[in-house]
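Presented below, as structure tokens, is a lone chain in the form predicted alone.
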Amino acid sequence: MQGLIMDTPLLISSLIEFAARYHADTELVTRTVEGPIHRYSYADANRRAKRLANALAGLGVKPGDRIGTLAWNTYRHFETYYGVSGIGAVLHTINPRLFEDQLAYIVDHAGDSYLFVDLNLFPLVERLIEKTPAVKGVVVMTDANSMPTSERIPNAICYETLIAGQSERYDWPTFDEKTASSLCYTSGTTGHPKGVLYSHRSTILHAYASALPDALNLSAGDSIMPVVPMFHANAWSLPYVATLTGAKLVMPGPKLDGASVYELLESEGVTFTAAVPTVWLMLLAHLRESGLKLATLKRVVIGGSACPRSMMEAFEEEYGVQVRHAWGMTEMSPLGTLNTPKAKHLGESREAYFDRGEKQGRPIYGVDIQIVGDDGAELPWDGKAFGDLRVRGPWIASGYFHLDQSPAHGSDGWFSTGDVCTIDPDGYVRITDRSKDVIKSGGEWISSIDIENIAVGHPGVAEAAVIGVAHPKWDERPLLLVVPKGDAKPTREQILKFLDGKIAKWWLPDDVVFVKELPHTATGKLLKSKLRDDFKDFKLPSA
């Protein structure tokens, strides 16, 4: 016997009918490509969207097809969200950080029909095109004023021009709920980026997920500003988040530095965002600097890599904004867990706090997770047995675009994701490295992320990246690479005193190297196998 219940699809459409609906005066504030600061209401981002379907149809895009994106977060690229997948079309959202190679495979890989690229990428987008010659157009995100010439691109496209004569008529089609909605590639720090095909269902699921209080905890009565970009795993689904509850948005555009930041949190009442470490690191210093507080900012999600304490303490003790860690993956939708406390952790001493907080939080509904060891076996949740962590549920990747097989993806329906954690009875889980990281001394597990988090709260270091290095004894040995801050010059020795009786004695790194710079991934992740490559001949003073 079933429910006798409507048969409704969850379909992305709905989020953008909703808002516009019961939300319709609400903003959607940009800082533009070009400039000026852009407001709108949901309302109209509803019929501009429209205008943009209809556009599509005009262009000959039929449901299935990619159309790809090289955009910041704005409103234009916030119409494309439903604009593309609403007709049934899959948004292909691109990384500009990649590197020209990675991008021209991740176009051709995907198919994608039609570019449409910010004003700045532009020039991007030309030297790419002789590389993706299936693409039949690009729509420049700009107005009539502000287009560009191109004598690679002769024929490019105004995205103003191209929906001004479109109706705002339009009826969202309905189809089959698991229909392919957005696409988008892992950095591919390993091989070729891989592609991740999420559905209108698992958008939904996930959105309404994110939403909750023991998540995101966003409501109407929210100012959102997404600095984790639209083109890195749907902006943390942010964008879906915001029309589902009626949330301001506000949009910061490519302009990520601490006082532009810090701009708009004050003008537009912001009272919660989301990003990486890398970014909060400038906004503390321009905050710093200035002397400056936050008057409208409650809650910080900080996600992408480890938060460290010291960036925890300061935004909570200095600034009075909570700091709520989280974890996830672009094959997660991405969010995995939360860092929130239950009833029982009220009260807790500050040290307890913020040693809670240290860790990546517990699932959200919706994704089961277990650690296994190398022969496979489930692992205890006691706090101390280091896993290898596996993750299942309904918006989670059950395989990759255009890829036959996928190591990762079990045949018992679980998903490797590649990290090495522990988790505490209370089911909060500690990253603690990748598994390809992962230092072995001795047979024992040294985590790397513990030492870097450690290492940037001395007042002399700007960033950190522990990497194992080859020991005639011990197999590996840590070996802590430093970035000093500003004008401080660190020693050895310093760095040293400062992390003892941090971590366990035979933790301690055998060196400290200062460099000028850490490479990164094309998503502010630390890229571990170019410093291991860097430092492979690297000899330890107790070698």
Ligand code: ADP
The other form holds:
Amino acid sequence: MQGLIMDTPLLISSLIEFAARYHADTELVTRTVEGPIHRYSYADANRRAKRLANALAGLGVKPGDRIGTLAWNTYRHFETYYGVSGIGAVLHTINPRLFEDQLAYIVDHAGDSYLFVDLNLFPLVERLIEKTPAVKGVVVMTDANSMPTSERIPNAICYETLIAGQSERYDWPTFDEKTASSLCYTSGTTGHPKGVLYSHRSTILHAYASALPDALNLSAGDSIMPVVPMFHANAWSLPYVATLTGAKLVMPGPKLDGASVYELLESEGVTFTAAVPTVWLMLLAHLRESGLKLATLKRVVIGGSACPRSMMEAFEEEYGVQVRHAWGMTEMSPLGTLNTPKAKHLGESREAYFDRGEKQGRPIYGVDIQIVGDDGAELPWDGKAFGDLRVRGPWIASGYFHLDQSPAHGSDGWFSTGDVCTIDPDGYVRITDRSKDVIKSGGEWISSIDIENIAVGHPGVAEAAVIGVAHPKWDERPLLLVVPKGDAKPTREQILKFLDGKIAKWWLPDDVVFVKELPHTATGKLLKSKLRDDFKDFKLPSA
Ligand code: ADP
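Follow the form predicted alone with the form predicted in complex with this ligand, if you could.
Complete assembly follows, chain above in first position.
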């Protein structure tokens, strides 16, 4: 027997319609690429997204066509999120920080028919265009006055001119909720990037779950600033959760330095923000240098890489801002686990609060997890056993775009994340490594992430990375690479002494090397494959 409930498909266009109808005058504020602050309402955004929908039809864009964007967090990018997906086409957000060859590969592999590009990224597209012959046109997301002239792309289209002549009357079409809505490639540290193809259904379900109190905890009373880019896993779904809840949205544009982020947080009464740890290092440095405080910010979600305890303590103790540690991946839309207390944790000591808070958190409803050993057998949730983390659920990728084989997708319906972790009896996950970064010493695993997180708590350390280096007796031993903070000159002995007592004795790195900088991926993660390569002949003193 079937239920007697309306069969309304879950479509992305319904989010902007909802916001425009019930939160019509709620603001969306942008620091534009051109410079000035731009502000308008969800009603305005919906009208312009509809103009864009009409314009796309005029360009001959059909349902299923891929439209690439190379753009920062701005109101125009927001309009493409709704205009492109709303007509049934696929919004392909591209990370402009990737290498040019990777960018060309991605645009070509996705089969993008048009590229929408921000003014300051147009030179990048001018260099790319020869390598992407299938692209039919380039739309520069600016107004006629700021429109660049270009020999390589003489027929580039101006976004404002494109939508100006269009009607704001448009009925968003209704179609199957499993239709593809957007596409995002994971940067990947090896091999070609792989495309994750989201559906309308997965996007809406994920946005619903994300808004929940134990997830991002958002409401119409919030002012949200996604510092995490809209090209990085849909800005962790914030452009969708904002319309779903009717929260105010503050877009930081291309300026992500501490001073610029701070200025918007304060001037727009931001209550909630989210980004990777690197961004927050810049903000905290700015706050400390200038002696400033955060007046309105209540909560910050930190993920993408492990959030060091020292960062959590700084936000909470010095600035009164609650930190929520989160783990996820592009393949997971991206939220998987978030760290909030259970009822039994209420009243825990500060020490216990940070011990728990350091972990990546518990799964939100919709995400099922397990850890397995080398033999594929499930491991216990005792907070000690390390294993490969596997996930499944209605917003987790079932495969990759135009890729027949995915070794990460098992025939049993689980997706192997490539992360290694422990899970405690309460279901809190602690990510200890990427599986390819695991250090195996005498047959036992050492967590590089744990050591790095403690090392950056030393006042003289700006950044730290731990890699395994070959050792004749132990197979591998940890080597700690340190970027000193400012003018600080910490010594090897000081750093080792600082770690001593905070980790198991046999986890203590065999050596410390000071470096000027560490290599990162396009999404700001440590590129350990490069470090392992650079240090493959390194002789440990103990070897
Ligand atoms: P990309 O490699 O393209 O940046 P993702 O952003 O999808 O791809 O990266 C997902 C990976 O980032 C996870 O598999 C995990 O290794 C790492 N990660 C994400 N959040 C955390 C976290 N809170 N702690 C540790 N690692 C994290």
